[in-house]
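Let's start with one chain on its own, the form predicted on its own, as structure tokens.
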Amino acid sequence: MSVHRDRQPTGFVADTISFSSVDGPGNRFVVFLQGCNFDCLACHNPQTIPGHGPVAGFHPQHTAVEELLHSIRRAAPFVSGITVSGGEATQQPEFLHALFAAVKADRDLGHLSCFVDSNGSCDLRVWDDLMPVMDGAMIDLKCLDPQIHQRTTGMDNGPVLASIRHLQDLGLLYEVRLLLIAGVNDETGLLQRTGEWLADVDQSMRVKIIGFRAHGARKSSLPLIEPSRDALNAAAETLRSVAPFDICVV
């Protein structure tokens, strides 16, 4: 993948949050990029899916790196890093690299860690290109079963699994996130197989189990049901029975 940086690219930015405690380690400045290559049934931000043109009732903006740096500088005393999410952050790799590189080169911002929150469905060369300027990636594994993954996201999970392995090899895999939907991707045998696959990558991997919340989610053609807290805890125990993962349940 050839990336040209003779100019500073602009990003198609959906929104920013100057302070978040749920988008990576510590408190973080979060940038949400517009455009996603998945069409998830359980999406809570469907307005960020379109990658071009106007979005009804929503106003993503083409934003220069320096504009974001100005906002990040104001937040810098109160955060430990920045996270770029989406949409899907890796759909805008040139901008992502330019932003992280600018943060690392800035004497007032260089101490901030740079993380990506991603669905993992991208060319592996994107991660190779980001490696010098990125501190970690959080990858959503919607489902290990390829048919369920296709049905719930509209996309193949092969690139996601490849990204998880590749990021681990690069030393940049911070966390794998499992969004569980009752009756869709939380069957015990499937979780067992998921744990075995993850353990083959790293038995001490950080895994976050997230229960689907209906509030704020898009309307779906399938009935999507929230898992109970007991079901989420049981899922964690299933994974722990496979390997000593670092698991948190939210």
Second form
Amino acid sequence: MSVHRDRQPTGFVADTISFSSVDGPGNRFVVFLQGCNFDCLACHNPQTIPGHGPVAGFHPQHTAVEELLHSIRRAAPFVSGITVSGGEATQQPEFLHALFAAVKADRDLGHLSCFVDSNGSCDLRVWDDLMPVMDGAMIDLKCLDPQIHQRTTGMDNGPVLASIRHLQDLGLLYEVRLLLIAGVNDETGLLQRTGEWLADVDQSMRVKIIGFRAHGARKSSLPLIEPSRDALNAAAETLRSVAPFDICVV
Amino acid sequence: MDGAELQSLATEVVRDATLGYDQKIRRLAALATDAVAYPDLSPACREALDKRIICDMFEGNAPYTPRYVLPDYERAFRQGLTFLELAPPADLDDALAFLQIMYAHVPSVTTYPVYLGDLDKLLERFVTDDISDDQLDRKLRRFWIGIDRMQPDAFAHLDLGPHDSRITRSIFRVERSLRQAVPNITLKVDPETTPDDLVLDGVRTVFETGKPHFVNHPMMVGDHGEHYAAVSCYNSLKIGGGAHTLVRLNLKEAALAHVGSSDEFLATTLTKYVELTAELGEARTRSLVEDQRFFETHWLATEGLVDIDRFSAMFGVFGLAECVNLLMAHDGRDRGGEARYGHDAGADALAVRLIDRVAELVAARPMPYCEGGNGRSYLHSQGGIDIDDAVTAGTRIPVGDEPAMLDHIGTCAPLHHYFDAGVSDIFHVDETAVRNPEAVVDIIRGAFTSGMRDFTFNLDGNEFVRITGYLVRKSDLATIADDGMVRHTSDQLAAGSEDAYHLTERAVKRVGCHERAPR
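Next, report the structure of the form predicted in complex with the partner chain; the form predicted on its own has already been given.
Below, the chain from earlier opens the complete complex, with every other chain and molecule after it.
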């Protein structure tokens, strides 16, 4: 994949928020890109999935890097950095690169860290290209089991696992997120195996366990049930029994 | 007040089942002060006071103590106290006992001290290496319980920072474990010298107890010099000094009394009411100094622990939001209520013009006995009192109408530098921040870079609720609603404010996103 560093591509942006405490270290300015190659049943922002065409009630915008920099400048004194989320951020790799490069090159913004929140499905070369301008990535691992992953996301998890390993090798893996749906991907044996796989990548990995929340999600053929607090804590215990992960339960 | 009215009010107080014994004594004393003659006022000033366009905070007709007294505890430690027959403290236990005794004798309008000292600076020299953290925590814990039980008033306020110290860390630990409404606390933050880790510890303490407030130390030093403190409810004043009185101008009522454009308001109505407010402040200050002769008679003054030259009067404003919105309508620019304070650049710009004009007028109005303010009143954005109804505190955006936090700060920050005697805006953060307190540290640092003087936030779902600037426990408010008796006098004021303002319904400021509702 070639990345054109001379021109400034526009991004297809679903929305931005100035302050977020749940998208990486410190307070962050977050850009949500429109369009995702996954079709997760549990997606809580399903309006950001379509990559083009109108989305009823929502107004994704083609946005120039400079336009975003203007908004980021306003928030800059209050944030540790920016995070690009989605949708799927890596579906627009040229824009992602251009935005990060512009932030890093800007006199007033250069100190901000640049993070990506991703489903991890992209070609590994996207991470290689981003490496000079990116500070970290948060990757969602929907499920270690390929069949369950296929059923809940419509996609193979091979590239996701490869991304996690590759980002760790590049020193760019900030956090892996496990979104648990009761009765779907929270079985103890499965979590045990997930822990073993993650520990093989990094024993002290930051792992965020997120309980599925029905709010915002679409109707689904598979029954989607919110896991109890106890179930989430039990999942954390299962992982902790495998390796000394840095675990946060949300 | 005639004799019959006094009798009836006093009867009400003595029979009030929700008031404790001490609280009854204090109410009766306040009634007696209201029974003596008010200082002489011009008819226009009296009329504005009666209409509550200007307000004396119900301090009583004959002020016999300054409203806010900030004793120089440092000097007291050095020289000891003649009146109270206390020698300079030799160790930490001495120092804590010294303070506890002195607190019982520091006057204020609430009868409880509004300033308890910059405790880190006062006590750090006594924290020797042979005192372990655990021992230190136990000593301070005992002292803390003493403050809450003996000065049961959330306006009792102490200061910490900007430097790190074992005392500050211990106080934060004790605060988190005790979870008391009293004392109120300010952490002075100097972006250059205060370590992130100390601010972070402060933020974690807010998650538990709603305290401390964070103040912009360099801005405060610029206005008052190094020896300042934040006391009571966002009142920044000089240590060894204070404020004789606080009078306040209700900008909403002033706008309601005005006919014409905002330009005319600035030129005529506002000018008139600023002068009437200043007249009220001058009359009350003269009464305190000349008639009651506080500074000639009180031991704090005669022993040099307060100096009249470090005092001024406070000129407060409130109801800016309603004032701006009314004037936007007068100007035909309000777009049916859309273009209002906190939500429109034109409205926000008018707010700055208004406060700039007030500051200009106050700076041009000489005041007697106000050397602390170079012969002028201090300007203060007044955070409201229990009887305020349908008018917004100080220069805040109305509760429930606050925009997203960055816009909120954008509206308020340009006003903060005007208010040398304090200003406050209260932000709510949702519970996601508990797992990422660094996010709040980022915001605090940004707030100070943006020129805010004070940053105060509440965590959603906390047991504590901030009323005008002080804290109460929700469980205590519930007790009052059930006609029960509570220890803290500030709780009773809070119950009034909560009824009038629904402060606990303040709009939640998102710092998190992941669960986004469709727009």
